[in-house]
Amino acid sequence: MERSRVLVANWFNYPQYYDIAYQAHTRREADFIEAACRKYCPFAPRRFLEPACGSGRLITELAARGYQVTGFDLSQPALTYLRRRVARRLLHAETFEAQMSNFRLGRLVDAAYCTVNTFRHLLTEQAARGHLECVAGSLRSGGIYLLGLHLLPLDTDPEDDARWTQWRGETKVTVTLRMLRTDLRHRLENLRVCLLVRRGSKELRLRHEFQLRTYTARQFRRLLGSVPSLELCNIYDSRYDIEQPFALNDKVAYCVFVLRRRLPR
């Protein structure tokens, strides 16, 4: 096979990878999110709101459930990928383009949900609150909102690689996450994803460098602890145990907050 060149470009404008490469966590996902709402919702949920919904997986997903499903994002490509494939599949959701730290519904959904480190890609504190502010105001009272994301570990290896391969047909698309670089003082993570895709001859390599904010365990709950109208119920894990829920601590990574908006007193 001849070595292709490396395409520069942002990786999330190639959504069709994008959702093979996180195929394995969908299903899994799509049942801790039911799960999530049997067991903290005061009412049975049926409409669903996805921020920065990219391919639009889980929306997909959620969709064939029976759900009645809405997600936005701001890449042009990820939202024509995923009106293509809601309508392949005979299936309906709602889609616009907007940014996560400002967005209005036109009425109020009855969950939430953001994982993937998603949320991380809003870099000051000032634009994380409005995206908490933005959800807790398309909620019912009672709704849940599930936000994965991962915290800094007091003991993180800054030189530590994520590689990953996932076949959909005959395309391969295998992806390496390096962090390139931590700083602590302006809560700035740098990262580099590289992508090879294969299908049969045909390559594509594709290199895409990206910032993200750090959050220790104390710095997310201060965050949290602004938005007084959203109440933390409970964390998880990447294991996605709805019977296994843990304290916030420094020591696990990933977490998954389940966030519920207050009720009425």
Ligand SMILES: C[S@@+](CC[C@H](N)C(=O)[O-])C[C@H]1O[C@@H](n2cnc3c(N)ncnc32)[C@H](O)[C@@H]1O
Given for the second form:
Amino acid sequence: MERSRVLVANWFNYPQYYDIAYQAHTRREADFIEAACRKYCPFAPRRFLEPACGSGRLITELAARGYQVTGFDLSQPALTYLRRRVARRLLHAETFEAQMSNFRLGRLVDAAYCTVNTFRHLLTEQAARGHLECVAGSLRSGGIYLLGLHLLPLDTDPEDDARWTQWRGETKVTVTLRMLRTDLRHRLENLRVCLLVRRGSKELRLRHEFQLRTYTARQFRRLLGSVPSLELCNIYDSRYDIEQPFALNDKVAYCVFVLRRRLPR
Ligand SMILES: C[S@@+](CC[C@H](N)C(=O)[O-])C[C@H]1O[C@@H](n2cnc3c(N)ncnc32)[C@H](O)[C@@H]1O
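Having looked at the form predicted alone, could you now put up the form predicted together with the named molecule?
Everything in the complex follows now, all chains and molecules, and the chain you saw is the first one.
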């Protein structure tokens, strides 16, 4: 096969491949979202919000489970992909273009979630706080927000690449994720994603470099402390076992925080 040229582009604008790359996580995450709502919400949730929903893999899964779902993203190609997908499956989802750090909903939701480090795309403390405040303002009292992100120190060596392959039908997607540099002073991590898509004799190679904000356990706690309308209920790790929360420490890298909109006194 002839080796194709590398396209330098934002891989979130290729949702058909992003979706395949992350498909293995979807069911477990949706099961955990339901389990966390059963455990931490004082009511049975019906309406969900996903900020920065991307291709809508979780939006579609939750809509198929009978929930009302709302999602937004900055990527128009991702939103178009999501809209076509829910329409094809005769489902419904409310979708719109918005910025994670500054959005408003017309109606409050019962629960919200944002996993796989998406929150870390907000590169400043102000943007991160703005996001948490917008989420708190979108939740019913007692509603929960599940926020999944890696804390420092990361469990990977900067020299190590994370590489995985997923298939959908005849399409094979291989993702190689490399951390290029961590700047602890400015709390920024530079990453590179290389995407290799093969379908029959066709091939697409794409490269995307981007930054994420870093958080130690202490920095994350401090940020949470600046948004008093949200309380921390518990923390989970990537096993997604609702029976096994753990105490925040510097050893566990991927954390799922269960935050709750405080009930009025
Ligand atoms: C890692 S993907 C996660 C997508 C989806 N939440 C999921 O779990 O599959 C990150 C998404 O965040 C979106 N994004 C990044 N920065 C954003 C911002 N400031 N506001 C809204 N969306 C943003 C990207 O377009 C991309 O779709």
